[in-house]
Number of protein chains: 4
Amino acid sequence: MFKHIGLVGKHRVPEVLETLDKLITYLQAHRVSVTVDPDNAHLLSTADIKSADLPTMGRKCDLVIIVGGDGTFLRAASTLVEYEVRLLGIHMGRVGFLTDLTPPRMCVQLDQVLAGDFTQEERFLLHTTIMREGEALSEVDALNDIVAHNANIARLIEFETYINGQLVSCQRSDGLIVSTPTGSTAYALAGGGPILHPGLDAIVLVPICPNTLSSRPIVVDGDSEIEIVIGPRSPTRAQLASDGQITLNLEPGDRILIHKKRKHLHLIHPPGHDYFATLRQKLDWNREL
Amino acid sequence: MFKHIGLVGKHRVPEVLETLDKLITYLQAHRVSVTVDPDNAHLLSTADIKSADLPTMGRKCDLVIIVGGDGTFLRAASTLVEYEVRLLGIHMGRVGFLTDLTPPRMCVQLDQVLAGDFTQEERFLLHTTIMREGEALSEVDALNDIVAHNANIARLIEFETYINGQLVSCQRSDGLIVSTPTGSTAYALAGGGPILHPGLDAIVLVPICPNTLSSRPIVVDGDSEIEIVIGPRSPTRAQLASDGQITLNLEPGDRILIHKKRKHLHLIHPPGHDYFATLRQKLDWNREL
Amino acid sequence: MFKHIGLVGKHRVPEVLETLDKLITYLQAHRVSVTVDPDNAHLLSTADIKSADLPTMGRKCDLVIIVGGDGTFLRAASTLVEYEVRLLGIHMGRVGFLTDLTPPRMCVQLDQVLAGDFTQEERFLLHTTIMREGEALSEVDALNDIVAHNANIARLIEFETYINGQLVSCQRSDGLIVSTPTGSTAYALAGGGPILHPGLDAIVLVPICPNTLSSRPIVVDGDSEIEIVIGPRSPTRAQLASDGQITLNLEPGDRILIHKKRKHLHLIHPPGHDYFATLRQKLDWNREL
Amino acid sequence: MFKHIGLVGKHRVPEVLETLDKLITYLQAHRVSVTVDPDNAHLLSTADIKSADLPTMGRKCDLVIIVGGDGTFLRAASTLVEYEVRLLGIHMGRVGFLTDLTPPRMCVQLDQVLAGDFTQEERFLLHTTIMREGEALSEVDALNDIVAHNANIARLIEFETYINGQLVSCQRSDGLIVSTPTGSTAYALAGGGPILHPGLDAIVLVPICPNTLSSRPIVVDGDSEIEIVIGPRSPTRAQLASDGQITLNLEPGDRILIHKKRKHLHLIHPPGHDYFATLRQKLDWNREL
């Protein structure tokens, strides 16, 4: 099924290196060609392992296994998505939403995956363009969320939100979270948003501490064109974050254009993957009072 | 465009009768054949007007205009959906979510609609089957929502929820709201749910006063098969409501199967219809503190 | 310290009987006179044990130990509060908010309590009078909460709320929870209310599924006079529950007068009692995503 | 009743100057000695008006009238509280929570106040001391709230909260709002907190976007000693704001000690003041869906 597999690991974590060594031994025994990310390759016990950066890996491999947590997965995925390679995540601690294998069970589950016994799930990203004075200032992709936030905790930002050119609202708040279903269990959840099933083709807008009682998260179709316009009277110190990484400082009048990225992420799960079980396990979903 | 138009009005409301009379004069002047619902027909000032029940109207008309509020629209629509006839709503007070014409502007807007200048929107309904001991006990359609609720305010009901056969949660609460995007601005909103844009193909599940801190509304794909199983230890006095009408008493072990109805509602709007404007007007959406 | 101790147990639970037997042996060994509630007395292994109903127990004992869960405690406390006797709770499962001893540790903790090493906490109750056509129809005491709720899930009730004679709001909703700090971790929490520390002299009003976006729980001084007036247009089928027991059917125009009961509950804790620890343990308070 | 009245106005606002001029004419006609804040005094049309800074005004006047909005009131009050002088607020736009007179009605209402016909309300402030390595680094008073917040929107802060020395929770979030009843209708409300009646002797702790599903605002007695300890692993860029003004940058290990200030604010209202009416007017409290 898979002939060339890339391995990407969280940096400077002994348990990750150990897991990478085990994976190499396991995969080489299954006659799979293995490539490891440059930061980990030279730290491995295994000798003579090929190393490649993410773009090369994306082009050459038919599967990339990411070892770490959901954060490691997010960062690697934002590059690998360009190459449409399949991805599989191994979590070091408890199971993650994106990384649903764990070291104790990974060999049994990889036996299944290598035998072609797996499910594939498509996850979409948000492509964002920031426009300033008519020019595209910056572009960025996010698997979880795009957040416009005040940089000064004591000053609200003011912005208008449009869906497909229609005004949704003019709001003063600490900010706005625009989240994919993948991101709905991350920061959007902390902000009071609903959970969106990962198979849903939808985007949720969650206001952060809005200066109104009559606001609610709103869920729109995944094909919507979302535009956030920072108000002219808004304080200048607003910021944009993509998947939890600050991207740039926003200025009054900046327009943030968000739509679904054309290329999707191809996420692989071993058989028996159960999203709701992960939800119950990770979020203690519906634990009784 | 439309040759045969049916008129349905809220009963026993003088303003509705007055509006129906005006509509008949207007439509007859435009050489449209008009039929009125039996409850209102004999109360009109207009003489010799044809009357027909909803199923006949659904079969014979190419448009039905519903005069009243969202409640009147809901009740008429649940019958008319079977005939795939287009629907248009006129609201007596402020604009409604389903009834977006108002008497002062209706003639101008109907000029446009009769000239073919309108937008059409598809709204889906939820088809629900209640299974008891392996038999289908009852079936019902809802445009807004299906609600399973305790009948005794002092006793929680206990139920399991499944999506496409996968367990979502086992919950004790006052009940569960299963809502369409259309219903997301009705009872689901009062229960703390998000707003779903009416163009979204999704269903939201909103728990009512759940006996847990770790619960949230969850939004799933519109093609999901939803199953609620009333727990065997749950008090017997649970009830099912469809669009705010109590349908039947539930018993422990009852299974409530919910999926999207195959036939959709065809909702007509005059040009310039703006969902978010209605949202801001009706909900005072994002009014400043 | 305590010469006469009463024992009250949840009925028909083998583990409770077992715990009662152990308590009797323990207390008699400490030369304490023991009385048991009539429902459990004749089921005990211990011979010749005195039995008394709750009022008698309240008058004669200087401490009553309640064995069961928070529900058992609530029911016994509503009678015993009249006699100003001290109360101590033993929980059969995990620790409860009112019943913070558990059988494995109870003897060690009772050693401390009998030696006078304990803390005493005052908890207040809500006294409610229902007025109909100028007459007091019924009176009831609640340690947790008073709930006015629609009896028909498909019909909102309409009511006005007054604090010290000032109109707070006119609301249409499924109902209203008026809760003590003790009740703030019970139904009020499920309804979205804040947690009130048990030492706080305050009452919280939590609307249930209000038909508005602009509503919030409101916390008022414990000495407030609260009045709920069921609206004249409200459906007749509204109900009043006190501590989760339905008390009576409400009619349009009924006035529900609520204020703090003069007599308080005297709740005893062994040393080291930690409310926030109970909160974290029971509610999984602040468990990480 | 009042012989020496001070006037404080929002700066550089023509309507405020106009109102100050009217007040001076009105007060001098009532034989009251008037003092104006230095920033406005030299801009007035009235000649020969005495000017004094806030501390002097606090010492010499028996009433200070603040003209502007709630923000102007907050800033003046934080200085004037030290002198225990009575305060009255005039709002330029719609009524405010602290500034409940408006120019059109102010003369009628001042007639009443000068005749001794008013109510006086005590509002408490939070006194905060920031401790670093055992030393008091800074002290500040807040009438609304004290907020500890991450300075980097992409990094959660980690902190422990203690009430009277007992651990409440260890939390990772964007921050924590500690609010008085006065502040409960300001930022704490945007963060999802309950409304606390201004007469309530309580403090509410509202988490901002907590990284957990099982968190809620918690209301504690006004005499509680609150301590927030910034976690040693928390990012260094956390900030403290007092009444919406950033006060200082927090570092890991910093301890924030909060308790009620001994001196209270003495707020004057003309007769007929109705807190709940302001709530309904300002928040659109319980506006129907």
Second form
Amino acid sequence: MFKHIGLVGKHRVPEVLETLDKLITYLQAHRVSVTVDPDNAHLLSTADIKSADLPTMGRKCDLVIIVGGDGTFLRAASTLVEYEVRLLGIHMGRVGFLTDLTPPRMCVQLDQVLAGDFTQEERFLLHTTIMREGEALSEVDALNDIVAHNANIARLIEFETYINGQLVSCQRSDGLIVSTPTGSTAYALAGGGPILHPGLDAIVLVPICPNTLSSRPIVVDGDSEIEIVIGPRSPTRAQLASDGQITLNLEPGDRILIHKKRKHLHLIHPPGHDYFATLRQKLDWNREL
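Go ahead and give the structure of the form predicted alone, now that the form predicted in complex with another copy of the chain is out.
Single chain only below; no partners, no other molecules.
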């Protein structure tokens, strides 16, 4: 079913390189054309392997397999979403909510996937525009979360939050996490937010260490337009992070506009994928009482 497959791996990790070599041998035996990301291609033992950057993979491949943890998956997904190519993850990180396959079983599971036996789902991203003095300063996408936070330890920032033009709150805190259902098991969960099933069309807003006990996470419709305004007298410097990567230093008066991205991420899972089983395993819910 898949004739052109791209491979993307966490950079310069011996175990990842070993897994990529095994994948190439397996896929070539199944007469699949293989392309590897440039950072790993020249380190592999496989000779004469083609390499290509992510945009090229997105245009030419039927499927891209990402080898690593959720961080590797997030970085690749932010580019590949533009091409609507299907993605599959091999878990070689710590928690790994986005990566289904494991190296010991990947060949058996890939037998099923290549035969067309898999499930597919879509995940939405958040698109964010940072406005300063009426002009768009920067735009970013996030599969997990957009976070406005202070850049100084033990200092609070002041900001206002609006949803669909209506004021929600004026707040002093360490910041605010705006998360997709995909990201609800990441920073948002650590901040006390709820777990959202990935099939939900919803966004969760989670305050970070708010200076009031009544400030709590709130879940809103996925089509909501969210705006965060950094207070004009905010006493500390703020930053914006997209999927854990610092994107921009924020200034008083900056406006952060967040809404659902039009293009969705296309994930595939091997047969038997069970979201709740993943939660039980990753969050240690299997322990007997």
